[in-house]
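Okay, so here's just one chain, in structure tokens, the form predicted on its own.
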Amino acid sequence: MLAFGLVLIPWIGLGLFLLPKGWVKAGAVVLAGVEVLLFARALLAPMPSSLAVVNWNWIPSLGVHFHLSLDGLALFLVGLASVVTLAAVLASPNKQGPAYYFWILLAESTAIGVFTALDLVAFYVFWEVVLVPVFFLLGGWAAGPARRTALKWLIMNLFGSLFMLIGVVAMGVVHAQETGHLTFQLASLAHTTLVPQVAPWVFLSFLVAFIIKAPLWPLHGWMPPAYSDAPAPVTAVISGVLSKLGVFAMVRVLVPLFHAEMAQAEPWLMALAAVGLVYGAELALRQKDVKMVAAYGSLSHMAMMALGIFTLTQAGLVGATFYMVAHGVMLGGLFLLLGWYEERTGSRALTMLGGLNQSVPKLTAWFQIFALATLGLPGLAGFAGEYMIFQGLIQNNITVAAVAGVILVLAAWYMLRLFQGAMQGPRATGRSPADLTTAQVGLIGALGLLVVVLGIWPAGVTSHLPVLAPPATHALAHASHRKGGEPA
């Protein structure tokens, strides 16, 4: 029941509307804190545990189950969602009303639903519902043209969801035709044989939806305005948690259901991710807005995760999954720091600032730690994931591995440019802003501790992950069935 509790608890946030205004944030903190405690309970429970699984016969006539599981693949991503959400709530201004906190909590609930769902219809329902809280957060609290930003998020993701719905229905129908039993359980669908004329199109329907949600180049159009205009805590949730839904879905859905199609399309998938890797890094180097440097850097990092997945190797898939967790903590903390930076300086223009390290030494120190983690410094969280992804790339495609190696140099360049431009060099203004408060230091310090722990003990996460790459014999047999032949 832990899995169901993690999905259900944030909905109690509806009660925030009944609280006096001064108690609203405290109520949201309590609910987000309970989520962290439930994750800790799941982490300490022996696996497999009946506490971590829910499997109810939801719509019997359609073969739909409400099947949630805190398995090894989902466990730490659920932890990521709970930790980043709690950090975002704590970092939010006290003046925010109940609607703001409810939508953040609902975003957490739906993200956890996606991470834990083992039925394709349940997966799709959570996938769709996550659009609602983000739409209202962007429409109600984003700066600039908030309505346009929210509509762009909604329309692009609805476009992808339409394709995904076609794929979901197709998988259920084909499985029913083969077996006489209608089900959407992922474990059962993994053994479904799609005819060669249909398989690529069903695979593409899922891939488009996942690329948009991640986002990955070239279907990332909603990302720049959303990351730029949203309040820093909301950006931390979107970039740290919700952006992982797309790449997580590739591991959860594409690898087991469409391994043969992914192997066949591997050169094209690698090229797509490699272009996104270069594109994001190149644009990050050109930005003069500190928040957009981090945003386009994140776009490049998402492409790195996709590269790991597209290798279809154990090292690449484990590395990408670990990097989702590490990247979520790093980017969540970095966007919170950039939000505090903007509050103190009144600007996000990199060229207008600088030389603030003496005025805000605490902010400078934590900014430096998260910048170094994001560029992949050994001993911090970003390095271990990139190292495992490179292992998979070298096994699979040495040319793409070389391109990714060059991009790591650019990543160091744009992150150091961001830190030095904002904090070091000659003083660009005579203002002396206030440093981080004790509460802010405690919050960012907790995230910083996670960055260090993940960096020096990645096995704490990777040891829980299942074998993600199918054995060679199974992959060959699966591909042979899709071609209509006999297993090799």
Second form
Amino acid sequence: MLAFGLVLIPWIGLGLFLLPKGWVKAGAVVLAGVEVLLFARALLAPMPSSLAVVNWNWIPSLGVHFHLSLDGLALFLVGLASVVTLAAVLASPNKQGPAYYFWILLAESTAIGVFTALDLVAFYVFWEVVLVPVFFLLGGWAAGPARRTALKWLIMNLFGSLFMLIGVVAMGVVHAQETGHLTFQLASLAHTTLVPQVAPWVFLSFLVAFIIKAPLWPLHGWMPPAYSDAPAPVTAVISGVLSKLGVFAMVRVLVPLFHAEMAQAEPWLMALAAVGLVYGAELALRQKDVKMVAAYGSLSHMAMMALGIFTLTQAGLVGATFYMVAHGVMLGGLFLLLGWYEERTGSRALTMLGGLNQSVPKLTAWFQIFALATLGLPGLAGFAGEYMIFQGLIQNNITVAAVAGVILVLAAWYMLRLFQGAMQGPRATGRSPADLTTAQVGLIGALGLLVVVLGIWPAGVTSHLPVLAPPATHALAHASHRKGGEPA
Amino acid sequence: MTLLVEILALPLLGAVTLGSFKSVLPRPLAGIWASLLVLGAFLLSWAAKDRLALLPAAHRVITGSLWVWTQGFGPAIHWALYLDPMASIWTLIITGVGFLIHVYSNGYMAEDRDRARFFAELNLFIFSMLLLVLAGNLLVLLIGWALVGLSSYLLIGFWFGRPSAVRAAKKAFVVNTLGDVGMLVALVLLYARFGTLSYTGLFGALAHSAPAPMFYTWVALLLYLGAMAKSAQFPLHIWLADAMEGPTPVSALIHAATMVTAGVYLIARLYPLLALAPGVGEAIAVIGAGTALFAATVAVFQKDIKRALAYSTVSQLGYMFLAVGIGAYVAGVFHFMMHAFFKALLFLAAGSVIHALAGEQDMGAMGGLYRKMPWTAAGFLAATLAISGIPGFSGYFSKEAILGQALNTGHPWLWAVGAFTAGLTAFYMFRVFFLTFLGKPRDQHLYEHAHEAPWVMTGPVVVLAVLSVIGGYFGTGLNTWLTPTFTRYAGAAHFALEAGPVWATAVAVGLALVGIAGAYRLYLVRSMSVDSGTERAPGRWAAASWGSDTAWAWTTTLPLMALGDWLTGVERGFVGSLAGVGRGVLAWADELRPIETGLVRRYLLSVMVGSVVLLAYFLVRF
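Next up, the form predicted in complex with the partner chain in place of the form predicted on its own?
Time for the whole complex; same chain goes first.
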């Protein structure tokens, strides 16, 4: 029930169109705030499954269920979606109209739908509907060639989803043939074995869709213009929350349904992620636009999550899931900061040593903290995820672990280049922009606090996660030592 | 356990309060508040040492865990703390020398408008370094390890208006990240094998685990990579000289007395592991001796007083690694202690000189300063005698212990390199002393305005001078105190202090005297200038650290940047080709315009229709 409420409430945002102009943002803040409160309720008190789950017979003739569950895997991604959306709404300018806020809330709703869906058709529907709000946000509010940016997002993702649709249908049909019972429930489909001639293609149809949505190299074409030209709060939502859909789907759908295929294709998957890791980091190192550094850095970090998942070990999967949450908060905060930076300088150009440090000490301090978190400073959120991913990698592929290690060094390099280039150096002449307002400090401070808490207490998240590794590899890992960790 | 938390809490409290309220605090208060907190941490460390001493020798460990760091894929990893005799030595030096340097900074940074930020970062450093040595498992150690790197980065770049300081800070951070990554990989390897990272769990498991020399060698080498980066061992020494861009008290505290010795701590802490990794100890010792000699040759040709001291630190760290590499752990810790006294003193005295000369660091503009600054000169002389290994002074005892044990354990070549370096050390240190404090003033204007430092700065100098003179007499007590640490687990057979043969001591001291005489002759009698010898080939190369920066640039940074540029081109072509596809689709969409339903609605509708059709098809077939 709670999961359904979380999906439903943002739709009340339609009511924003009825509010007088001055009240629109306040209305959006209330709705986004209620989402955070609902998440807090789910987090703090144990829930009977009647509260956490809805499972309605949606299209009985096709065996489709509207099955949403706020389980251990979904819980913190739902939390991420609600927190980052609230931050984005708060950071948005007051002048924005109801449409802008409605689309942001709708993006939140659909993302939560994807995170909580346990029926493949319901999952697919939410997956598709996500395209709509982002399409309108990019088309309506992005700088530069907005129409092209929005279309690129739509066309690439539709291309992926079409393949996935075939995969969804194929899964259901094969299952029906095997059992005589048409269903799209993930739990049932997990026991379906596809014939070897078909299996790789069905697997691939899902994989391509997930890679595009994340995005991962080499299907990231929509990302650079979308991340750099969208208004900062929108980029925060896309990079912080929506980019997690692709990697989350790998944990939710690929691992239970296709672990055999994944294990088979492992060298290729690892190579794909490893190339993406290097590619993103190397590009981040040479960008001359502040948002592009963060964008390509994110491309590299998404590959890090993918690596964790492809290990198929409990440590790698837990690490990747944790890293999704951590990365979402860090990148959401980082893009908000970059937006404030752009507001103050009127430019995104990364001139070496921009010299803003003296005039905006608060912005500098928070920028520094988020840059450090993103580059993986031990003690902050990013490192905890990386540690667990490495724990998985080392059991699986030492060579790739070595490549990933080099990337951590590059990450330090490009993030410091970004921070120092934007903020430090001799005082810029003729510019003395205003520092962050108290409200902005409060907002980024709250996200910063999350980054610290996640960094020193990752167990707060990981102890809620269920066993994610497929049975075969799971047995090899430290399953026998596992304590606690049942879904909330 | 509560005591350990309190030791950590005080400097953390300082960092947080000063960091949060840096703009509202009255300026003098920031320094006093920060210094008092470190003094408190020192007193608590002393109390912790006393509490350890009350325990029977075999059980001198205080350990416990605060909360679970992570779990969900194996045994939980905790926030664990651990205090044993060795850790307690480190806490005393960190907070003791740290307190003196905090006091000194009240004078040194008096005119800086960012004083509160300075003290916040200095307190953050003390907290991080204490976390590193009080860690109860390798994960907490790594977090402390990274946080000292962070404080070092923040303080090197303290004057962020200077491009050179900003660059130096980034360089230090990136080089240290390389080491951190090595440690991270070692940690996950250890966890994958033993399911724990705690010292007690790990060392207990090592005692009865199947031999796996390759595995242990790799793990030890990866951990040593971290030590190399943090402690500026060749070839990862490149960041330390540039780190002198930070304010001088920072150089004294972080880049001389404490942080850079973290690598020595790590290796000494991991002796049970090292004992199982054949060849790694030898490698550490050889690289240590090589680093000692290498850095000494570079120090001889430096013009900048702080850079000369920086290379001297690299060289002395080489000695410490030589010690722990051959298993002479107490000698290594002993030298760390003595070095903390005399090198902090050298930097503080140099800082007083720089302060008096309005920021001048070039020894070419100094000379004759003892007349203006007698206390500082006396302090610097005491430290110079100590580092040169003159009998009776602190450095003599620890250096002789290292060199003697090199001979006793059958490493005559390491001894020879160490003894030769000792002579070189005496030469370059007295060169610095003569050029700075004796002879004729070379810049009359600066000289006339020079003045002795205020008492907040000379006070710590005097205290450290006393310690640099008498420190050597702590040796025997240190040996007894550290014995429980190194007998707790197997693997440290020759940990205790040993004396070498008398002839060896005579040779080393003789070489040091020759070095002093040489410096006297060249720089006082013949009044050679500071840059003599650097015009021509070998000297010029040596002054530039034998080209190590250039080598790193050509082999690493430049290729990585070139790869980035090439990939940027690839990406542009890729996005371009995609744009072509997009244009094609748009053209196609324009042709369909007559249908005129908004693009998106049509796409979404076709998705729906398509899915229904597909479903229907399969259903019919089914």
